[in-house]
Every structure is written in structure tokens, then in C-alpha cells.
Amino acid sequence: MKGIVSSVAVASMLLFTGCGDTKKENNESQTTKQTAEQFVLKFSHVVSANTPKGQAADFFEKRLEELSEGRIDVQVYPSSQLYTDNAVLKALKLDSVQMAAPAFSKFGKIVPQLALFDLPFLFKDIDHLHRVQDGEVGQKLKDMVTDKGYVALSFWDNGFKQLSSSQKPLVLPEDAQGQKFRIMSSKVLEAQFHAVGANPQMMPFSEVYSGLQQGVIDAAENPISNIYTKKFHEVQKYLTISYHGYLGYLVVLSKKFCNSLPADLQEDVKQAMNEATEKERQLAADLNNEQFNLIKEYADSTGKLEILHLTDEQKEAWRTAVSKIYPEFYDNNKIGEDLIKGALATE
């Protein structure tokens, strides 16, 4: 956790660069916190309250209300009570909601460069990923989002993706050949599976279980949380622990709301978000481990699922096969060579 704390703290230095001209607010902030003015911050997200994102949102609510001494009233709306991820970005522009944490894929038409996180085997491990997110590359991506009329705050984790199949063990790249893999809508993921001779099939997440069960698709890639909660492990014969890709969220704030806050309250939001980010990342890691152990118990007790762990040599074979797609996304209108090479070079 020490690495997470320090990297998040560094990233927080530039947190509110997108708030616009706050000269007036800075002058007003010289008054004490005893002012009667109160701000309402509605935080909309699409998952249940007991998920890492949901728990972190609730933590943020409590912490920001404490720090602001009640001057900011945070209201968290889980499970798409207010908006879906597809609608929330427009609502943020209108200040109908003040905060959200959409998946990266929801920013595809606004900032396609966030597809950086779809690139396979780009990150050595979770610590490397967080150094990229909390460093120069992550700040460039957040600046791109902020330039589109939002205030990009922090990256939150879902988890690394693993491979599963009902056809054969996925140990080497050639094992994927001919298999039909479900993917989200993503040019990167299409290229990833074409690179190993597989057939990517775009399919809504809600249809994946039945698709696997009925053989419409053969295989998939998902973080452990998706595999366990949607019971994909019960309709697949093989699970390969590959850590090849990543799914996450970007917490964004309404720019109009941000501009309305005096400087002292902006600092409170920044501190609460830093603490919530540390908590969310740890919660996601803990849940990943807990749910993997439950999947392992299922495999051991039923004999219906084989879990495979890639050796360093096998992982390198996959990395060699799929990293050939990186140059396809060097164009700055796709991802950008500077971002890809910057992520690879991050120490």
C-alpha cells in the first residue's frame, strides 16, 4: 500500500487543473468555513453498493462531509438509480449530476486514447499500472478528458483480465486459434485476438453467460470479479490466469460544479478523493483474491474447471504475439506512440 499512497499523493498535485478560472473563488475562500453556504454533490454510479467502487463512493461521501464540516452534502446513487454509464457523461456536462465513475470504454468517442488500458501485456503488474496512472502518462490522459469539459480526478480499479475457454486450455497463443472470443466494443481487443488467430465477437455483457452456455461463443476475457459474480466459471472448462489486460474506471467531476467551489472546498474534495482511491484499490485487490479462492474451491470440489497459471516463458510467448499490435495504435487519434512508449518506460 505504501506505493499506492505515495503515487496517489503525487498525482493529487494536479487534480484540479481543469476547474477553470478560480480567481474569484480563491478570493472568497479567504473567509472561514463557518459560512452557511452548502453545496450538493450527487455521485452516480452503476454498480451495487457492496462492490469496491460502491464502497469507495460511500467512503468518499462520509470523508468529504467530515472534511468540509457539512458544507458539501454528498449523495451517492448506486446501481444506475440516476443514470447509466452511457448517459452520465451528458448529465455531468449539464451539472444534473456532479460526479461519476464510468468504465474507460464509455469515454471511447470522447477520448479514445483511454484504450491504452486495453493493450495486452502493457503492464508488468498492478504496481506498474498504478505508477502509470498516477504519473505523467495518467496525467496526460486526465488532461485530455478535462479538455473535453469534465474534471478528471482519479483512476479506480476493477482488475486484471484472465482468459477462459470451453474448448481447450489456453496456454500458448496458438491455443486461441479459431476460438470465438467475446469482446467489448474495442478496436484494440479486436486486434488482440486477431493477432493470435482467434475470432473476436462483440456481445453485450448481459448475454455472455448464455452465449458461453449455449456455445454461441467459445471463450472470453474477464476480471475475476466478473467471472465469479456472473458464474462464467460454471460454463467454462478452462481458466487461464494471464493478467493480460485491465479494466478500470475514471472518476470525473462536473466542471461547472468544480468552478462553483471555493478553494478550501476544492482541497477537501482532493483529499477525500485521494483517500477514497487508496481504499478502492485495496478493496478491489482484496475482493479479487477472495473471489479467486471461491472459484478455486469450486474447481477443486467439482472437477469441472481446470485452472492454469502461465509460466514466465508462456507469458512471454503471449506478450510477443500480441504486442505486435502496438504500432497499429501509434496514431495520436487512436492512442498515441508517446503514451504507449511512456507507459512501457514508466519505472
Given for the second form:
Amino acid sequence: MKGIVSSVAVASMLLFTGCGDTKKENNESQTTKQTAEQFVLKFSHVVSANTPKGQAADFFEKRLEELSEGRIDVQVYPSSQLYTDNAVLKALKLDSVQMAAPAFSKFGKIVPQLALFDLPFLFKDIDHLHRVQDGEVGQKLKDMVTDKGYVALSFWDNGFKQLSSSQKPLVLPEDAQGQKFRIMSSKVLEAQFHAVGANPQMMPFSEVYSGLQQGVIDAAENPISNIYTKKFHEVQKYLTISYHGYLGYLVVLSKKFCNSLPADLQEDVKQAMNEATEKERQLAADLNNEQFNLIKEYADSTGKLEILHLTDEQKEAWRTAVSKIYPEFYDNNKIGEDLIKGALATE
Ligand code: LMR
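What would the structure be for the form predicted together with ligand LMR, given that what you showed me was the form predicted on its own?
Full assembly next; the chain just shown is listed first.
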């Protein structure tokens, strides 16, 4: 599945510069590893453990426990066991959970500008996307999240999304007409599907499988690893390899928790997160490829799923149909023209 994957840039992917509260950091930097205090860091996410996010969260757990010599007990809760989509950001604010990595769309009520990453066909490829995340635009977005009282740590990939349907093969934009598409809570995704005459329905990730199975929704979009690990392909008839949009995450830490850590443990969090981020980008590339092959095997052996690959012309037709929504988001309270044009112009 060429196209999803490209080289893994590691250069400046993460810059954790403290809890966003300098005064407090200085005061607390007196504490050392010798203090007996133990900390529990609960990391809640909605996908399966066997996804890029799930595996990177597990890696982070292991590394942080090692680095902190057991002083931080990291507990990872996958598959919406603890919180579903939007609920986790409220819980994080209250420090009921300490870490999460929600998809960008899910920050809609806090920093809607993060929906920049939802804009279809905005990024040429994954390297371009990483340059945007690791550059000025990415930093601006992280600062906005920090200003809202969270500690914005790191961007994590899932990958480019593919379209699926139980109704009709999605080859040209008009094929989407009238189909009920599940979307994350994102104004951009709503506009994207309205642009092709479809009927977008917001729904938490935890309800997508049953929604597809019971016909509450006809169609969906997700990267391969989410489709495979949640078996969405088993309740869809058609899968279109479209790469039309990107799905990724911002890892956020509870500010209260961060401030409660002594300086050396804050450093350990930073190091474990740096290592997990580097690993996560590679995992995202690898797992999406591996799991595509597994879906293909399923399609070939059961005959229950048709996989469609778009020609350049067909892809161009989708691009033309959906990229016309960009100006709707030029308002700074939505995404902002400077961010959109800044991303497009990033070399
Ligand atoms: C979705 O809701 O489709 C995704 O955000 C799930 C995830 O976290 O990858």
C-alpha cells in the first residue's frame, strides 16, 4: 500500500517545555527522585491496543515506569474503557484522567483550529504533514491548547483515511450522494460530506461498529488500522483506498498532574514521550500496511468485501469536490486563513 508510508522524520517531533506554568515549575523543581511520593498516570484512549496509538501508549507506559523507577505507575485504558471521545477532555481538565491522545476533531469545543488536520487533501504526503506539525503551524496549535489549560505534548499519527460503504462502491464523489456517513465531531468533516451530497452523522467511535452493522449509518471513513482492529470491514461491502484525509492525535497531559510532579519526573515524562513519539510514527506506517494486507486476505477469502483503488482522475474528482470547502474555514474562530495557507505553503 504505497503512498501511506514514507520516511519517518524524527528531527524535532516533540517539544515538551514544561507544564505551561513557569512559577510553579520552579517551585517544585526542588523535589527529587528520593522523595517517596508515588504517582498514578491513567492514559485513556478509544482504539484497540493493536493500533499505532494503542501500541505507543503501551510503550510509553513501559518506558516511563522504567525511567521513573516505578515512581509513576502508568495505567493504559484502551477501547473507550474509561472515557469515550469528547468526554475524555473534560475528565482531563478535572484530572480524573491524566493523559489522552484524542483525534484532532475531538478538540472542536476547545481549539477548533486543530480541525486544520481534518481538511481533505490538504497534505501532499505524510512528510509534508510532519513538516507542518513539527513547524510553526504545529507549534501555534499546541500553544492554543496550552492556553486552554492542558499540557500539549506531542502529535501522533494514525494515517490517511479510506472510505467504506455498505451501499455502493465509492469511486466518484457522486457515489456518496444520500449515503449516511459516520463522522467524528468535526465541522470540517461535516462540510466535506455535505460537499458531495452525503448525509454526515456525528457518532462516537465506540458506536461505529454497531451503527454500521445495524444500518444506522451506511458508510464511514477511517485509517486502515482502525478499520481492521474494530472489524468495520466485516460490516461494510466496499472499501475505497482514497487517502482523502488524515487522522492523527494530540497527546495531552493534565496540567494539574504535570504541576504535581517534581522536576526530575517531568523530565522522565518528556523523555518517555519523545521516545514513544518516534516509535509511534513508525508504528503508524507499519501497522496500516500490515493490516491492509490482512483486510485484503479477508476480502479475497470471503468475497464479502470489494476493495477499490482510485485512478488519478477519480482521485482528482474527489479533490475538486471536497477541497472547495477550505474558504468556509478561513475565519480565525474556525481554523483561520493563515493556518490553512501556512500549512499549504510549508515546504
Ligand atoms: C474516530 O473516532 O474515528 C477516531 O478518532 C478514533 C481514534 O482515536 O483513532
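Residue numbers count along the first chain shown, from 1. As the structure is a computational prediction, the values presented were derived from the model and not from experiment. Only the largest set of C-alpha atoms that superpose within 1.5 Å between the two forms is called the rigid core.
Enquirer: Hey, does A191 budge by 2 Å or more at the Cα between these two forms once the core is superposed?
Expert: The answer is no; the displacement is under 2 Å.
Enquirer: Spell out whether the Cα of P200 moves at least 2 Å between these two forms when the two forms are superposed on their rigid core.
Expert: No, shifts by less than 2 Å.
Enquirer: Aligned on the rigid core, do the two forms place the Cα of A321 2 Å or more apart, comparing between these two forms?
Expert: Result for A321: no, shift under 2 Å.
Enquirer: Once both forms share the same rigid core frame, by what distance in Å has the CA of K93 shifted between these two forms?
Expert: C-alpha shift for K93: 6.6 Å.
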